[in-house]
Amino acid sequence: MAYMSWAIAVERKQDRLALVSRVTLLRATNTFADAKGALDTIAATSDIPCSEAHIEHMRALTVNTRSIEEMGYFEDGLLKCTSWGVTAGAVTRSGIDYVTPDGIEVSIRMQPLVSGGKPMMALHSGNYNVLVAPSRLVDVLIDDGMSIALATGQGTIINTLNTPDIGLVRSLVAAPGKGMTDSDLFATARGDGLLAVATEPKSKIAASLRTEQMLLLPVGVFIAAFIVAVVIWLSRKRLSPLAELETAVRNREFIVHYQPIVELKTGICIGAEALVRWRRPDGSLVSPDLFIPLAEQSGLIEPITDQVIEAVILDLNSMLVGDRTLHIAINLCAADIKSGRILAVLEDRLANTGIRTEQIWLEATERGFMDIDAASVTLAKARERGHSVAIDDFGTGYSSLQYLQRLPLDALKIDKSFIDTIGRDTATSSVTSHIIDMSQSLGLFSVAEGVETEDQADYLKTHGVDFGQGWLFSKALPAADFIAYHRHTKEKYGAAPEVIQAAAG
C-alpha cells in the first residue's frame, strides 16, 4: 500500500499535468485559428490597399479578434499600412522562424515599430500579417510549482510560463504522453505542429502522497493481516494429512498403475493387479502405505476405490474387450466387503462398456473378513455375478486358517513375506509349501506375490503355483506401458493356455 500510495499520487499529478498540457495546446491552437481567420478575411477584401476603408477594415478585424493585437499590409516586403494607419518610413518584414502545417509563416519574437510595446509574435500570410501577444498562447490556470512550455513539433520554444527547464522541454519532443525524470514529472500534448509540455518538480508529490498514505496504509495493514490469517489457515489445513487426502479425493488426484500377473509355466501376462497411486498436483507420487490406512480409518477409501474402478475402465476398456482371457484384479476395503456396496458400483460402471464381469477379479485382505458372515454373503454375491474372488496377502492375518474354508473363494495370493523365505533356512521357510498345498487341496488357484528371483520362480513352478507377480516380471506400470508389456508377452510366448482361459471364465 505504501507503493500504491506513491503510484496513485504520481498518477494523479501526471493526470493533472496532462490536463494542463491539453488545455495549453487547445488555447494555442485556438489563438492560431483566430489569427488565420482574420488573415483569410482581410485577404478576401476588395478594398483598395491602405485606403481609409481598407485601414478601417483591418482595425475592425483587430478589435473583433481577441487573439490579435495589430494587423499590417505589405507590398514588396515593406510595411505600407497597419490597423493604426498608413506607415511612414521603410519597415521590412521580420524573419521567419517556422511555418505552420497550414502555411502560416511565424516570427516568434519581433518588436512592433508602429505601435511600440512588448515583443510580439507575427503571423504572415500573403501580403498581410497579424501580431499576437505570446502570453495568449499559454494563458491558462496552473497549480503552484507547475511550469508550461509551448514549442514547435521540432522543439523550437514559442513561449513559456513559470520558467520551465528548457533542456527538459526539448528532450521531450519525442517523449511519451506522460512520465517522470529524476527531478520532474511531465506530461505532453501534441497537435497542429505544436507541442505543449507541463512539468512539476517531484518534490511537489509529498503533500498528495501523505493524503494517499493516510487512506491506504490502514487498508494495507488490514489486508496484510487478512492474508496472513488466510495463509496460516490454509497452511494448517494443508498440513493436516486428512485434509490433504480429502482434497485429493475431491480433485480426483488418484491414478492406477498395473502390476502384471504372469502364468508361471508359460510367462504369458494374463492380467494385472490395479494398484492405486496418489499423484499430487506437482507430479510427485505418494506411497499407498502412507495414505491407505488413513483412507480406511476416515471412510475415504470407498470413493478412492470408485475412482480406481473408473480409471481401470478408462485405461483398459478396449484392451479388455479385445482380449477376453485378460483380467484385472481390484482390491476391496473391509467396509465394501461388509456392506456389499461395491457390487452395485461395479454393475453401474461396467454397464455398456463391453467388459465382462468375469474379467474383473476382486481381492480382499484378511482385514476384510473380521465380520465373516457379512463377508461370506458379499463374496457369494460377487461370484454369482461372475467375478472371481481372491484372498490377498494370505497368511498375514489372524483368521486365515480358521475361516478359509467358510469363504467362497477362487484364488489365494501368497504374501511376499513367505516368498522371500524360499531358499533360506528360516523358521518360516517351510510355511510356504504348506500354503501352496492348502490352496491346492481347497481347489483354489494360487498367485505368488513379490517374486524377485529366478530361483523363487523355479521353486513356485515346481510346487504347482499357477501365477506370479513381482519385479522379476515387471514393476507396476502405467496403463500405456502395461498394454505394451501384455502385447509383448503374447507375441513372445504365444496364446494363453486353457487353464488361464478357464480362470478368466
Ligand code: C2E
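Quick caveat, the model's predicted, so the values are computed rather than measured. C-alpha atoms forming the largest set that superposes within 1.5 Å between two forms make up the rigid core. Residue numbers count along the first chain shown, from 1. First, how it differs from the form predicted together with this ligand.
Core-superposed comparison between these two forms: the CA of Y128 exceeds or equals a 2 Å shift. Once the rigid core is used as the reference frame, the Cα position of A375 differs between these two forms by less than 2 Å. The Cα shift for K475 between these two forms, taken after rigid core superposition, is smaller than 2 angstroms.
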Second form
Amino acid sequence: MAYMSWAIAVERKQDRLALVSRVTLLRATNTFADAKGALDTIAATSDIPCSEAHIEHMRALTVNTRSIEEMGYFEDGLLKCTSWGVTAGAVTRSGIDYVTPDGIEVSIRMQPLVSGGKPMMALHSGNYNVLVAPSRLVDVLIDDGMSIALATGQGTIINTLNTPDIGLVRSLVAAPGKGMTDSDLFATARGDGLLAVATEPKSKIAASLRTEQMLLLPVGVFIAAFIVAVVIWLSRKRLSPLAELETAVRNREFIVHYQPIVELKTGICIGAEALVRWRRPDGSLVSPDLFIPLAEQSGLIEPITDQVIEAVILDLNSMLVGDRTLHIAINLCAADIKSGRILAVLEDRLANTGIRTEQIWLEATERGFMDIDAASVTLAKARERGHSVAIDDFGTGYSSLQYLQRLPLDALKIDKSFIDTIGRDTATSSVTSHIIDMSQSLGLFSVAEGVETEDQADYLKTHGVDFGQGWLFSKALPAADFIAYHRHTKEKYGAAPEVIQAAAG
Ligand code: C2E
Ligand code: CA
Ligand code: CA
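Switching from the form predicted on its own: structure of the form predicted together with this ligand?
The complete assembly is shown below, putting the previous chain first.
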C-alpha cells in the first residue's frame, strides 16, 4: 500500500506536469501565430514606408495584437522606423537564433534600442519585425514548486519560468516524454518545432503522498485482515477424508493396540492381534472401521500395513525375543494377499530383530481370496517362510467351503456373530457348532472372536475351540498395557504349555 500510494502520487503529478507542458506549448504557439498574423497584415499594406500612415498602421497593429510590444520596419538591413516613430541612427537587425517552421526568423534575446525596455524576443519576416516579451510564451498558471521551460526543437532554450534544471531540459530535447530523475519528475509536450518541459522536485510529492496514504492504508489494513481471515479459514477447513488419510500416512499417525489371544483351556495369553488405530494430532483415536474401507479403496492400506508391522517391531521386539511362545497376528489387506508384496516387507523389517517368522501370524479375510490362485501362492509362500496363516471373520463370506480346502491355512477365526449366538436359541445357533467341527476335521486351530461372557467361553472350551479373543479377557490394549497384561497372566497361569509352543512354531 505504501508503494501503491507512492506510485499513484507520482502518476498523478506526472499527469499534472504533462498538462502544464501542453498548456505551455499551446500558449507559445498561439503567441507565435499572433505575431505572424501581425507581420503578414503589415506586409500586405501599400503604405509609403515610414510615412505617418505607415507608422500609424504599425502602432495600431501593436496595440491590437496582444502578444507584440513593438513593430519595426527595415530597409537595407537597417531599422528605418518603428511603431514608436522614425528612428534616428543606424540600428541593424539582431542575429537570428532559429527559424520557425513557417519561416519566421527568431532572435531570442535582443535589447530594444528604441523603447529601451527589458530584453525582448524579435521575430523577423520580410522587411518587418515584431518584439515579443519572452514572458508571454510561458505565461501559464503553474503549481507551487513547478518549473517550465520552452525550447526549440534543436535544444535552444527560448524561455523558462521558475528556473528549471537546464541540464535536464537539454536532455529531454533528445528524449522527450514523462518520467523522473533522482531529484525531479518531468513531462514534455512537443509541436511546431517547439518543446515545452514541466518539472517539479520529487520532494514535492510528499504532501500528496500523505493524502494517498491516508486513503490507502486503511484499504491495506482491510486486505491484510481479509487475507489473515482466509488463511485461518483454510487451516480450519477440514480436508477431504482421503486427503486427511493421505496426510495421516505421510505423518505416520498410526499406532497399534494389541488384543490378547488366550488359550481357553488354561487362560494363558499366547499372543495378540495387532489392531491399528489412527491417532489424530489432537490425540483422539479413530477406529479402523472408519478408515480401513477408504484405505483399501485408495490403496493407502499398504503403507498403513507397513506402519503396523513397524510398530509391532518397535513395541514388542524384546518381548517377542524373550518369549518364543508369543505370537502377534497381523491383518492383511486383500491387495497384499493377491500380490504377496507383504512377504518382502516382513522379511525386510524382521531382519536383524531376532523375532522369528513363526511368531508373526497373518490374518486374511475372504475378500483377499477373490483371486484364489494368487492367494494360495502368497499363503503357501508365507507358510514356507514360517508364518502361520489364519482365515479371519470365518463364516461371514459366501464361498467358505469352496476355498477352505484349496487354501493352505493354519487357523480359522470364528466370527463374532457366531459367538454371539451361543446360549441363544436362534436360527444360526447350530451353525456355530458346525463351524467348530469343520475346523477340527480340517486340522486347523480355531480362534473364537468377540468372546464376551463366561458362558460363551465355557461352551467354546467344551466344544474344543483352542483359543479365544474378546472383552471377557481383555479389550485391545496399548503396547505397554499389553506387556503388563502378559506378565500378569504368566505369573497367574504359568508359561504356555508345549502344545501352544508347537502351535506358535
Ligand atoms: P477384526 O480383524 O475382526 O478385529 C476384531 C475386532 O473386534 C476389533 O475391532 C476388536 O476390537 C473387536 N473386538 C474384539 N473383542 C471384542 C468383543 O468382545 N466384543 C466386541 N464388541 N468387539 C470385540 P477393531 O479394532 O475396531 O477393528 C475392526 C476391524 O478393523 C478389524 O476387525 C479388522 O478387520 C480391521 N483392522 C484392524 N486393524 C487392522 C490392520 O492393521 N490392517 C487391516 N487390514 N485391517 C485392520
Ligand atoms: Ca483380524
Ligand atoms: Ca475378525
